[in-house]
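Taking the form predicted on its own, here's one chain by itself in C-alpha coordinates.
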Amino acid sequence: MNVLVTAGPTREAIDPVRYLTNRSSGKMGYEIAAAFAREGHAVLLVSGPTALDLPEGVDFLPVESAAEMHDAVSRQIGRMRIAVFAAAVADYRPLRVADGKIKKSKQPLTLELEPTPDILGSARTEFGFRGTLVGFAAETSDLEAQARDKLVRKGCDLVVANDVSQPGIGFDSDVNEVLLVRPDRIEPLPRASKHELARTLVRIMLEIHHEKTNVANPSCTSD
(Lines of atoms letter the chains of each structure in order from A and count residues from 1; the text may use other names and numbers.)
(Lines give C-alpha, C1' and ligand atoms only; values in the text may rest on other atoms or scores of the structure.)
Protein backbone atom coordinates (compact mmCIF):
# COMPACT_ATOMS: atom_id res chain seq x y z
CA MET A 1 0.00 0.00 0.00
CA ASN A 2 1.04 3.64 -0.36
CA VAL A 3 2.55 5.18 2.78
CA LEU A 4 3.59 8.78 3.40
CA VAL A 5 6.23 9.55 6.05
CA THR A 6 7.42 13.04 6.99
CA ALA A 7 10.73 13.43 8.79
CA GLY A 8 13.44 15.81 9.89
CA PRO A 9 13.29 19.46 10.92
CA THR A 10 12.24 22.45 8.87
CA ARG A 11 14.24 25.63 8.34
CA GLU A 12 12.48 28.97 8.47
CA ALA A 13 14.51 31.74 6.83
CA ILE A 14 15.46 34.91 8.70
CA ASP A 15 17.64 36.29 5.92
CA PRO A 16 19.59 34.67 3.03
CA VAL A 17 22.12 33.07 5.41
CA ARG A 18 20.25 32.49 8.69
CA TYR A 19 17.25 30.43 9.70
CA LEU A 20 15.25 29.11 12.65
CA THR A 21 15.25 25.34 13.13
CA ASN A 22 15.26 22.65 15.83
CA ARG A 23 17.33 19.69 17.01
CA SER A 24 15.55 16.95 15.07
CA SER A 25 17.96 14.61 13.27
CA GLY A 26 15.24 12.85 11.27
CA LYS A 27 16.44 9.41 12.42
CA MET A 28 13.09 8.16 13.72
CA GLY A 29 11.20 9.11 10.57
CA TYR A 30 13.85 7.64 8.29
CA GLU A 31 13.83 4.37 10.23
CA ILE A 32 10.03 4.19 9.96
CA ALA A 33 10.19 4.81 6.22
CA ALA A 34 12.82 2.08 5.87
CA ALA A 35 10.77 -0.37 7.94
CA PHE A 36 7.67 0.15 5.80
CA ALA A 37 9.76 -0.34 2.65
CA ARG A 38 11.20 -3.60 4.00
CA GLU A 39 7.61 -4.81 4.45
CA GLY A 40 7.03 -4.24 0.73
CA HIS A 41 5.04 -1.00 0.88
CA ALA A 42 5.42 1.94 -1.50
CA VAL A 43 6.86 4.70 0.69
CA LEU A 44 7.19 8.41 -0.01
CA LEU A 45 9.51 10.18 2.43
CA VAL A 46 8.97 13.94 2.63
CA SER A 47 11.92 15.26 4.57
CA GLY A 48 13.38 18.49 5.79
CA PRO A 49 17.17 18.92 5.72
CA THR A 50 19.11 16.08 7.40
CA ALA A 51 22.54 14.46 7.17
CA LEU A 52 21.04 10.96 6.75
CA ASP A 53 21.35 8.53 3.87
CA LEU A 54 18.15 7.84 1.97
CA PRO A 55 16.64 4.46 2.98
CA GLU A 56 16.71 1.82 0.28
CA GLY A 57 13.52 1.41 -1.73
CA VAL A 58 11.98 4.72 -0.64
CA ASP A 59 10.85 7.58 -2.88
CA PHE A 60 12.20 10.89 -1.65
CA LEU A 61 10.81 14.42 -1.75
CA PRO A 62 13.12 16.98 -0.08
CA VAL A 63 11.72 20.21 1.36
CA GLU A 64 13.10 22.97 3.54
CA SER A 65 10.39 25.07 5.17
CA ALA A 66 7.11 24.22 6.86
CA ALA A 67 5.25 25.85 3.97
CA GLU A 68 7.08 23.64 1.47
CA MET A 69 6.30 20.52 3.51
CA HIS A 70 2.65 21.56 3.76
CA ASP A 71 2.43 21.98 -0.01
CA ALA A 72 4.21 18.67 -0.70
CA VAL A 73 1.95 16.75 1.67
CA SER A 74 -1.18 18.38 0.26
CA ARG A 75 -0.23 17.21 -3.24
CA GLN A 76 0.68 13.64 -2.27
CA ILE A 77 -1.55 12.55 0.61
CA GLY A 78 -4.61 11.87 -1.53
CA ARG A 79 -3.12 8.62 -2.86
CA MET A 80 -1.91 7.37 0.53
CA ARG A 81 -3.46 4.78 2.83
CA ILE A 82 -1.24 5.52 5.86
CA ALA A 83 0.31 8.90 6.70
CA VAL A 84 2.96 9.16 9.42
CA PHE A 85 3.87 12.69 10.49
CA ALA A 86 7.22 12.23 12.26
CA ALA A 87 8.75 15.54 11.14
CA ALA A 88 9.56 18.19 13.74
CA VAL A 89 7.92 21.06 11.90
CA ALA A 90 8.69 24.57 13.15
CA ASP A 91 5.69 26.10 14.91
CA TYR A 92 6.71 29.66 14.00
CA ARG A 93 8.53 31.49 11.20
CA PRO A 94 9.70 35.09 10.80
CA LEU A 95 6.89 37.34 9.66
CA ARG A 96 9.32 39.10 7.32
CA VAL A 97 12.46 37.67 5.68
CA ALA A 98 15.25 40.18 5.05
CA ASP A 99 16.37 40.50 1.43
CA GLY A 100 20.02 40.78 2.47
CA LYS A 101 22.13 39.55 5.36
CA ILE A 102 21.22 41.31 8.60
CA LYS A 103 24.36 43.04 9.83
CA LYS A 104 25.44 42.70 13.45
CA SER A 105 25.11 45.80 15.60
CA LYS A 106 25.23 46.68 19.27
CA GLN A 107 21.45 47.02 19.39
CA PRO A 108 19.09 44.14 20.27
CA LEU A 109 17.44 42.43 17.31
CA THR A 110 13.74 41.65 17.54
CA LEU A 111 12.13 39.04 15.32
CA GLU A 112 8.37 39.05 14.85
CA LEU A 113 7.11 35.50 14.35
CA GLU A 114 3.93 34.07 12.88
CA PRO A 115 2.53 30.52 13.06
CA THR A 116 3.48 28.08 10.33
CA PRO A 117 0.87 25.94 8.55
CA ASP A 118 -0.43 23.09 10.73
CA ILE A 119 0.33 20.12 8.50
CA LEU A 120 -0.96 17.35 10.77
CA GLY A 121 -3.99 19.42 11.69
CA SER A 122 -4.76 19.93 7.99
CA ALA A 123 -4.76 16.23 7.11
CA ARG A 124 -8.41 15.52 7.98
CA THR A 125 -9.88 18.96 7.34
CA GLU A 126 -8.04 20.72 4.51
CA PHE A 127 -6.59 17.66 2.74
CA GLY A 128 -9.60 15.37 3.29
CA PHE A 129 -7.43 12.39 4.30
CA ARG A 130 -9.47 9.39 5.46
CA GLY A 131 -6.73 6.83 5.87
CA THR A 132 -4.75 5.89 8.97
CA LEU A 133 -3.22 9.02 10.49
CA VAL A 134 -0.25 8.89 12.87
CA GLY A 135 1.15 11.93 14.63
CA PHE A 136 4.24 12.41 16.78
CA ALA A 137 4.49 14.53 19.92
CA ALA A 138 7.85 15.63 21.31
CA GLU A 139 7.11 17.08 24.75
CA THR A 140 8.94 18.16 27.89
CA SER A 141 6.05 17.77 30.36
CA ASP A 142 2.58 16.22 30.75
CA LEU A 143 3.39 13.66 28.07
CA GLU A 144 0.17 11.66 28.13
CA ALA A 145 -2.11 14.69 28.40
CA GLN A 146 -0.36 16.54 25.59
CA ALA A 147 -0.46 13.48 23.33
CA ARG A 148 -4.13 12.83 24.11
CA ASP A 149 -4.97 16.43 23.27
CA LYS A 150 -3.15 16.17 19.92
CA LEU A 151 -4.87 12.86 19.13
CA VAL A 152 -8.32 14.38 19.63
CA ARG A 153 -7.74 17.81 18.09
CA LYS A 154 -6.09 16.51 14.93
CA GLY A 155 -8.11 13.37 14.33
CA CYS A 156 -5.24 10.92 14.67
CA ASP A 157 -5.58 7.17 14.99
CA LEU A 158 -2.32 7.05 16.95
CA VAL A 159 0.06 9.55 18.54
CA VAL A 160 3.61 8.48 19.30
CA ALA A 161 4.87 10.65 22.15
CA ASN A 162 8.29 11.01 23.72
CA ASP A 163 9.72 13.15 26.50
CA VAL A 164 12.65 14.97 24.91
CA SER A 165 13.71 16.37 28.28
CA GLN A 166 14.92 12.89 29.25
CA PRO A 167 18.68 12.44 28.70
CA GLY A 168 19.83 9.99 26.06
CA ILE A 169 16.63 9.69 24.02
CA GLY A 170 14.86 11.63 21.31
CA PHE A 171 16.62 14.36 19.35
CA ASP A 172 20.07 13.46 17.96
CA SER A 173 20.01 10.06 19.68
CA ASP A 174 19.99 6.56 18.16
CA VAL A 175 17.59 5.36 20.88
CA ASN A 176 14.12 6.39 21.94
CA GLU A 177 11.41 5.60 24.45
CA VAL A 178 7.82 6.38 23.53
CA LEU A 179 4.25 6.34 24.74
CA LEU A 180 1.61 5.18 22.27
CA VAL A 181 -1.70 6.98 22.68
CA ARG A 182 -4.78 5.63 20.89
CA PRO A 183 -8.44 6.60 21.29
CA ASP A 184 -9.13 3.65 23.59
CA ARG A 185 -5.80 2.94 25.31
CA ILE A 186 -2.20 3.87 25.95
CA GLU A 187 0.87 1.67 25.71
CA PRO A 188 4.43 2.51 26.76
CA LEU A 189 7.25 1.08 24.66
CA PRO A 190 10.54 0.61 26.52
CA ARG A 191 13.79 2.25 25.51
CA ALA A 192 15.21 0.70 22.36
CA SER A 193 17.19 1.61 19.27
CA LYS A 194 15.24 3.66 16.77
CA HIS A 195 15.82 0.86 14.26
CA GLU A 196 14.12 -1.71 16.50
CA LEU A 197 11.48 0.74 17.64
CA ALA A 198 10.58 1.54 14.02
CA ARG A 199 9.91 -2.15 13.35
CA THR A 200 7.55 -2.30 16.33
CA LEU A 201 5.81 0.94 15.38
CA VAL A 202 5.27 -0.15 11.78
CA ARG A 203 3.75 -3.44 12.94
CA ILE A 204 1.35 -1.54 15.23
CA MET A 205 0.48 1.01 12.55
CA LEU A 206 -0.36 -1.77 10.10
CA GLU A 207 -2.53 -3.48 12.72
CA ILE A 208 -4.40 -0.22 13.33
CA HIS A 209 -4.87 0.28 9.60
CA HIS A 210 -6.25 -3.22 9.07
CA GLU A 211 -8.59 -2.86 12.06
CA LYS A 212 -9.83 0.48 10.75
CA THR A 213 -10.28 -0.87 7.22
CA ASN A 214 -12.19 -3.93 8.42
CA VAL A 215 -14.53 -1.79 10.52
CA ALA A 216 -15.24 0.46 7.53
CA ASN A 217 -15.59 -2.51 5.16
CA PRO A 218 -16.74 -5.55 7.21
CA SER A 219 -16.58 -7.88 4.20
CA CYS A 220 -12.90 -7.12 3.67
CA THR A 221 -10.29 -9.19 5.48
CA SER A 222 -7.17 -7.45 4.22
CA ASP A 223 -5.93 -4.28 2.52
Given for the second form:
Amino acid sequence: MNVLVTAGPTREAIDPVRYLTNRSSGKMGYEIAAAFAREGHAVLLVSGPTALDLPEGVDFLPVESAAEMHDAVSRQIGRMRIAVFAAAVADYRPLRVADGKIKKSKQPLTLELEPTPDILGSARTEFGFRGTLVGFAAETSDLEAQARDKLVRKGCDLVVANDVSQPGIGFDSDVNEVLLVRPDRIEPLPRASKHELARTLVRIMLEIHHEKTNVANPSCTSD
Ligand code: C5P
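Previous: the form predicted on its own; requested now: the form predicted together with cytidine-5'-monophosphate:
Full assembly next; the chain just shown is listed first.
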Protein backbone atom coordinates (compact mmCIF):
# COMPACT_ATOMS: atom_id res chain seq x y z
CA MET A 1 0.00 0.00 0.00
CA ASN A 2 1.29 3.52 -0.82
CA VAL A 3 2.17 5.58 2.25
CA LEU A 4 3.34 9.20 2.42
CA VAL A 5 5.34 10.42 5.41
CA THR A 6 6.48 14.01 5.92
CA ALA A 7 9.34 14.55 8.34
CA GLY A 8 11.96 16.95 9.62
CA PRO A 9 11.98 20.72 9.99
CA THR A 10 11.63 23.21 7.17
CA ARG A 11 14.02 26.07 6.42
CA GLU A 12 12.56 29.45 5.55
CA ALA A 13 15.06 31.71 3.84
CA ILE A 14 15.83 35.18 5.21
CA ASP A 15 18.60 35.90 2.70
CA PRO A 16 20.93 33.69 0.60
CA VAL A 17 22.85 32.47 3.69
CA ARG A 18 20.33 32.61 6.57
CA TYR A 19 17.08 30.90 7.42
CA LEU A 20 14.48 30.30 10.14
CA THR A 21 14.02 26.74 11.36
CA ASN A 22 13.21 24.69 14.49
CA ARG A 23 14.62 21.91 16.68
CA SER A 24 13.00 18.97 14.89
CA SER A 25 15.48 16.14 14.25
CA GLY A 26 13.14 14.22 11.94
CA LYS A 27 13.67 11.00 13.97
CA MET A 28 10.00 10.20 14.59
CA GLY A 29 9.04 10.56 10.91
CA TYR A 30 12.06 8.56 9.71
CA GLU A 31 11.28 5.76 12.19
CA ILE A 32 7.66 5.68 11.00
CA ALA A 33 8.76 5.56 7.35
CA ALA A 34 11.19 2.73 8.19
CA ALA A 35 8.54 0.78 10.12
CA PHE A 36 6.03 0.98 7.22
CA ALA A 37 8.76 -0.13 4.78
CA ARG A 38 9.67 -3.12 7.01
CA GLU A 39 5.99 -4.15 6.84
CA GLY A 40 6.31 -4.24 3.04
CA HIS A 41 4.60 -0.94 2.18
CA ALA A 42 5.72 1.48 -0.55
CA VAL A 43 6.79 4.56 1.38
CA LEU A 44 7.54 8.05 0.07
CA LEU A 45 9.38 10.16 2.63
CA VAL A 46 9.11 13.90 1.96
CA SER A 47 11.64 15.42 4.29
CA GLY A 48 13.13 18.75 5.26
CA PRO A 49 16.88 18.84 5.99
CA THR A 50 18.00 16.38 8.69
CA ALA A 51 21.25 14.65 9.70
CA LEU A 52 19.63 11.19 9.49
CA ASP A 53 20.44 8.27 7.21
CA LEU A 54 17.73 7.37 4.75
CA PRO A 55 15.76 4.32 5.95
CA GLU A 56 16.18 1.23 3.81
CA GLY A 57 13.57 0.62 1.11
CA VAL A 58 12.02 4.09 1.29
CA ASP A 59 11.63 6.53 -1.65
CA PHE A 60 12.94 9.95 -0.75
CA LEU A 61 11.92 13.43 -1.84
CA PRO A 62 14.06 16.06 -0.12
CA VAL A 63 12.65 19.58 0.30
CA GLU A 64 13.71 22.71 2.16
CA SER A 65 10.87 25.14 2.72
CA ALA A 66 7.22 24.74 3.70
CA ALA A 67 6.27 25.90 0.19
CA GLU A 68 8.42 23.15 -1.37
CA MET A 69 6.94 20.54 1.01
CA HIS A 70 3.42 21.76 0.14
CA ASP A 71 4.17 21.42 -3.60
CA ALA A 72 5.72 17.95 -3.19
CA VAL A 73 2.78 16.68 -1.09
CA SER A 74 0.18 18.17 -3.46
CA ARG A 75 1.81 16.31 -6.39
CA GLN A 76 2.18 12.96 -4.57
CA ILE A 77 -0.75 12.56 -2.17
CA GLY A 78 -3.28 11.52 -4.84
CA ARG A 79 -1.86 7.98 -5.07
CA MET A 80 -1.50 7.47 -1.29
CA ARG A 81 -3.70 5.37 1.02
CA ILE A 82 -2.17 6.63 4.28
CA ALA A 83 -0.56 10.05 4.82
CA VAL A 84 1.40 10.76 8.00
CA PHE A 85 2.39 14.37 8.61
CA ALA A 86 5.24 14.18 11.11
CA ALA A 87 7.14 17.19 9.75
CA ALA A 88 7.66 20.22 11.99
CA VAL A 89 6.71 22.70 9.30
CA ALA A 90 7.57 26.32 10.07
CA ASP A 91 4.37 28.25 10.72
CA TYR A 92 5.85 31.54 9.49
CA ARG A 93 8.37 32.60 6.87
CA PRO A 94 9.96 35.95 6.01
CA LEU A 95 7.58 37.99 3.87
CA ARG A 96 10.52 39.08 1.71
CA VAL A 97 13.71 37.13 1.05
CA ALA A 98 16.64 39.53 0.62
CA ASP A 99 18.47 39.10 -2.71
CA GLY A 100 21.86 39.66 -1.09
CA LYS A 101 23.26 38.90 2.38
CA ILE A 102 21.75 41.37 4.86
CA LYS A 103 24.50 43.68 6.14
CA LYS A 104 25.20 44.08 9.84
CA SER A 105 24.29 47.47 11.30
CA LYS A 106 23.97 49.00 14.77
CA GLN A 107 20.21 49.40 14.30
CA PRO A 108 17.64 46.78 15.36
CA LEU A 109 16.45 44.65 12.47
CA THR A 110 12.79 43.74 12.08
CA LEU A 111 11.80 40.71 10.04
CA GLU A 112 8.24 40.69 8.81
CA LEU A 113 6.78 37.17 8.73
CA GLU A 114 3.82 35.66 6.91
CA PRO A 115 2.08 32.34 7.54
CA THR A 116 3.26 29.33 5.52
CA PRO A 117 0.76 27.04 3.77
CA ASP A 118 -0.82 24.55 6.20
CA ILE A 119 0.00 21.29 4.44
CA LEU A 120 -1.95 18.97 6.75
CA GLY A 121 -4.84 21.45 6.72
CA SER A 122 -4.83 21.32 2.89
CA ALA A 123 -5.00 17.52 2.67
CA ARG A 124 -8.79 17.09 2.81
CA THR A 125 -9.76 20.40 1.22
CA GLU A 126 -7.24 21.55 -1.39
CA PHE A 127 -5.77 18.11 -2.22
CA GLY A 128 -9.05 16.13 -1.84
CA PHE A 129 -7.30 13.31 0.08
CA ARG A 130 -9.76 10.56 1.12
CA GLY A 131 -7.33 8.08 2.72
CA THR A 132 -6.21 7.71 6.32
CA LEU A 133 -4.80 11.02 7.58
CA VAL A 134 -2.50 11.27 10.58
CA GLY A 135 -1.28 14.54 12.08
CA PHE A 136 1.09 15.30 14.90
CA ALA A 137 0.64 17.93 17.58
CA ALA A 138 3.52 19.32 19.60
CA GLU A 139 2.06 21.37 22.42
CA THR A 140 3.25 23.02 25.60
CA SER A 141 -0.20 23.16 27.28
CA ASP A 142 -3.73 21.68 27.03
CA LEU A 143 -2.39 18.70 25.08
CA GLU A 144 -5.66 16.82 24.75
CA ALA A 145 -7.86 19.81 23.88
CA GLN A 146 -5.38 21.14 21.33
CA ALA A 147 -4.99 17.73 19.71
CA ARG A 148 -8.74 17.19 19.53
CA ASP A 149 -9.18 20.63 17.97
CA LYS A 150 -6.53 19.76 15.35
CA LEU A 151 -8.17 16.38 14.68
CA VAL A 152 -11.51 18.00 13.90
CA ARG A 153 -10.27 21.12 12.06
CA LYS A 154 -7.91 19.23 9.79
CA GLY A 155 -10.08 16.16 9.21
CA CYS A 156 -7.56 13.71 10.69
CA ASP A 157 -8.29 10.08 11.63
CA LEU A 158 -5.59 10.24 14.29
CA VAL A 159 -3.54 12.95 15.99
CA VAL A 160 -0.37 11.89 17.77
CA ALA A 161 0.15 14.49 20.47
CA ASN A 162 3.24 15.13 22.52
CA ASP A 163 3.91 17.56 25.30
CA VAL A 164 7.08 19.37 24.26
CA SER A 165 7.34 21.18 27.60
CA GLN A 166 8.41 17.90 29.27
CA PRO A 167 12.18 17.52 29.46
CA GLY A 168 13.83 14.57 27.70
CA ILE A 169 11.07 13.67 25.25
CA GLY A 170 9.91 14.88 21.88
CA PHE A 171 11.97 17.32 19.85
CA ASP A 172 15.51 16.15 19.12
CA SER A 173 15.26 13.26 21.59
CA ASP A 174 15.40 9.49 21.03
CA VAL A 175 12.40 8.86 23.26
CA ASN A 176 8.84 10.08 23.22
CA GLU A 177 5.61 9.73 25.17
CA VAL A 178 2.46 10.47 23.22
CA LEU A 179 -1.29 10.72 23.54
CA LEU A 180 -3.29 9.22 20.68
CA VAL A 181 -6.40 11.22 19.90
CA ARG A 182 -9.00 9.66 17.60
CA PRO A 183 -12.58 10.76 16.89
CA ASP A 184 -13.99 8.14 19.28
CA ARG A 185 -11.20 7.51 21.78
CA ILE A 186 -8.12 8.77 23.55
CA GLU A 187 -5.21 6.53 24.46
CA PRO A 188 -1.94 7.43 26.17
CA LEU A 189 1.08 5.38 25.09
CA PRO A 190 3.86 4.79 27.61
CA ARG A 191 7.28 6.39 27.18
CA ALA A 192 9.31 4.44 24.63
CA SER A 193 12.13 4.87 22.15
CA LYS A 194 11.02 6.48 18.89
CA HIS A 195 12.00 3.22 17.18
CA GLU A 196 9.67 1.19 19.42
CA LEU A 197 6.94 3.83 19.31
CA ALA A 198 7.03 3.93 15.49
CA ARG A 199 6.26 0.18 15.37
CA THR A 200 3.27 0.66 17.67
CA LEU A 201 2.05 3.72 15.74
CA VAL A 202 2.30 1.93 12.39
CA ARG A 203 0.31 -1.02 13.77
CA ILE A 204 -2.41 1.37 15.03
CA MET A 205 -2.43 3.41 11.78
CA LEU A 206 -2.89 0.22 9.76
CA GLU A 207 -5.75 -0.86 12.08
CA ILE A 208 -7.43 2.52 11.65
CA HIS A 209 -6.97 2.30 7.89
CA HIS A 210 -8.48 -1.19 7.72
CA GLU A 211 -11.45 -0.16 9.91
CA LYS A 212 -12.05 2.89 7.76
CA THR A 213 -11.77 1.02 4.47
CA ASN A 214 -14.03 -1.81 5.62
CA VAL A 215 -16.69 0.55 6.97
CA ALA A 216 -16.57 2.64 3.78
CA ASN A 217 -16.77 -0.47 1.60
CA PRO A 218 -18.00 -3.53 3.54
CA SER A 219 -17.44 -5.88 0.60
CA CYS A 220 -13.79 -4.94 0.37
CA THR A 221 -11.50 -6.79 2.76
CA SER A 222 -8.14 -6.12 1.15
CA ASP A 223 -6.06 -3.07 2.23
O1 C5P B 1 -1.24 23.29 13.71
P2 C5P B 1 0.07 22.62 13.97
O3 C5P B 1 1.20 23.23 13.19
O4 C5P B 1 0.42 22.47 15.41
O5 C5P B 1 -0.17 21.14 13.42
C6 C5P B 1 0.84 20.20 13.47
C7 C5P B 1 0.58 19.19 12.40
O8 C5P B 1 0.34 19.86 11.17
C9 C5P B 1 1.74 18.27 12.11
O10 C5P B 1 1.20 17.05 11.68
C11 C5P B 1 2.49 18.98 11.01
O12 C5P B 1 3.25 18.08 10.22
C13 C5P B 1 1.36 19.60 10.23
N14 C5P B 1 1.67 20.90 9.61
C15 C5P B 1 1.67 20.99 8.24
N16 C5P B 1 1.89 22.21 7.65
C17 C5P B 1 2.10 23.32 8.40
C18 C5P B 1 2.09 23.22 9.80
C19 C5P B 1 1.87 21.99 10.38
O20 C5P B 1 1.51 19.98 7.56
N21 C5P B 1 2.32 24.47 7.80
